[in-house]
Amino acid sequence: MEEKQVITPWEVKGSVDYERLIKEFGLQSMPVLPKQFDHLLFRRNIIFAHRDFQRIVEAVENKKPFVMMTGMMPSGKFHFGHKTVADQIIFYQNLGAKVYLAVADIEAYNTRISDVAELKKTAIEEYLLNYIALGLSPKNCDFYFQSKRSKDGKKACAYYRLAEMLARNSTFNEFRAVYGEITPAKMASSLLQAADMLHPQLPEFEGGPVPTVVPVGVDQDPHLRLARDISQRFEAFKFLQLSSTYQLFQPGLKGGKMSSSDPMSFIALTDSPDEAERKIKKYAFSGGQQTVEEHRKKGGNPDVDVSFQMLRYGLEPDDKKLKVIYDDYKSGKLLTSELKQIAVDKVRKFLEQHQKEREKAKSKLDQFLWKD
């Protein structure tokens, strides 16, 4: 029996049956883009839906203010499924806008690990010099933990004022409507991440209402959704609405999503080239017939092959070789051990590479970080 879908913050099972979801949640397919916008994640339409997301455009073609925000939730390894919004945020970056780039500790504490000094430990060594690492500037980068937000008094405030004052504008209804079963907690969690989303529109930020795009993965929708409501109804200051985009799940190494829990699930970007050519080989899900001769009869299914998708998520970055790729596989006369190690080459050269870009990147972490 096929499990259950199940899309949270917290929590996804099942098979993520996305056109369902466009449908369920309101989103919008992405419309044709100026060149602008030409990335391989918009291209192959792993970035499949948003909201509001025209305003973004016209503030690049119109060479205008906008923020990109996201968030990171420390807890596990660094794995290809995070590279792919660091990609988005490096994207944004090296198109103008300002990052908020914001640890979520508190929610990690508040829903999954209480140990707060693991907690730093792991948004530092694990996902800053990994955002580094991958290109991300410090210039025009605003990174904080939302257990202390800023050294300057005023932001601070402005801050978790925001985060208290949203509260005035929900019910424990629109909290069961959007998340289900819901814990003070998760209430609490939720409501310091709508204040992540807006709080770069207050005056002590960017000075004003400025166009605002926060990228996410689908199950991270509820917390647009609420932000996006609540925010229309706060009298107390005007905001822009908040643009977002919605990409794919890069699947696991055994298919369906990856877990952090599950380290043969993923490839992390501090693994070893040679653990991770071995999770590759012995894990990776194939597409492929069961014999050779039957293979070559029938070809595989790269679409579900996951070597081939780790490819597409950016390890070939030309669509032209991807494309034949795609067709020598489907067609037979690529086998499944070559597309491995195809994908075992090109996994290889990247962490080789990477890092070393990692060692670099520990000179350059006082740049982002604050001292006490």
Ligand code: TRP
Given for the second form:
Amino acid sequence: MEEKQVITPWEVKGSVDYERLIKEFGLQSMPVLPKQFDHLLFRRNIIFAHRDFQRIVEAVENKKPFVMMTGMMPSGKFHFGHKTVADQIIFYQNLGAKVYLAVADIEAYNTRISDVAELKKTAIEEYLLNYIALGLSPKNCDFYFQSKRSKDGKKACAYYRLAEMLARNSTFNEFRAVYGEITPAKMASSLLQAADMLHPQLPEFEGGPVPTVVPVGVDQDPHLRLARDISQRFEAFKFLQLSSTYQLFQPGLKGGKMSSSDPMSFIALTDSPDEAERKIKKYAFSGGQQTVEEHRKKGGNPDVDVSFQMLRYGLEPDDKKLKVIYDDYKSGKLLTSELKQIAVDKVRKFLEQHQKEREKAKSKLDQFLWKD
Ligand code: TRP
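Could I have the structure of this protein in the form predicted together with tryptophan, to go alongside the form predicted alone above?
Every chain and every other molecule in the complex is listed next, the one we just looked at coming first.
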């Protein structure tokens, strides 16, 4: 029997049925997008669903201001799954969005890791350095810790005030319906996340209602549902409804999900090229057949092959080349060892370049952080 699908912000279990998720959560499939949104994550339907994304499309088409807001818990290594989100952040920044980027250290403290010093170190060395190395610019970017919103007291008060006052508009039953099991720690985390997503619209930040897109993994949708609902009941301020997009879970090396607690399930952006090669050759789940003869006869399955999926998620940016690899693997012309070698070469090249950028990024940290 198949394992039951469980998807909450703090737990993802079982095989994920995206069609069912779209129905169950009430998401929209992605519409055809104008040329400004020509990015491989959209073209390849890796960003597969949305809520109210039309508002963002309109803002871009009419050259109106908009905000891109997202956040990540600083737990463990920054891996290729995180990179997919970082790629979107940088894409929106280049498209002209004002970027709000949260380190969800309070959420991580409340739900996972109690070592505050470790959280801070991970946030800077794993997250911020990689964001910068991938191309995040300090211009038009408000990077902050949930535990340390702003050195400007007015701004900081406005953010924490919002998190507290949003509580008025929610009920216990609603939390239970959206999250299943709920605890005070989780409740505090989801109200703070609602404040993360909504506070750019406050007078102290962007000055008033502004279209805001939140790109996330689909496990974050409960947070979005709650924030969307309570924001529209808020009397103290009139928020424009949030927009959001949802990307697929990038498969872990062994198939299934990437998990920060199992280093053999992912390639980190700080893994050495040799380590990455070893992981792919040893662990990357293959869609190929048992023997070469059988593979030549029946062909492989690129849809479940992890090396192919790594190319699809961005290591092969050229759609035509990707299609040739897809077809050749499917027909049996391309062997698993050959496909793995293509992925290995791409990963090695990416990591070598990226790790140089990471070294350079160290001198830019101060442009994103402030001294106490
Ligand atoms: N809950 C997110 C995670 O688990 C982190 C997060 C905090 C976030 N605030 C956010 C995501 C606002 C999107 C928008 O990683």
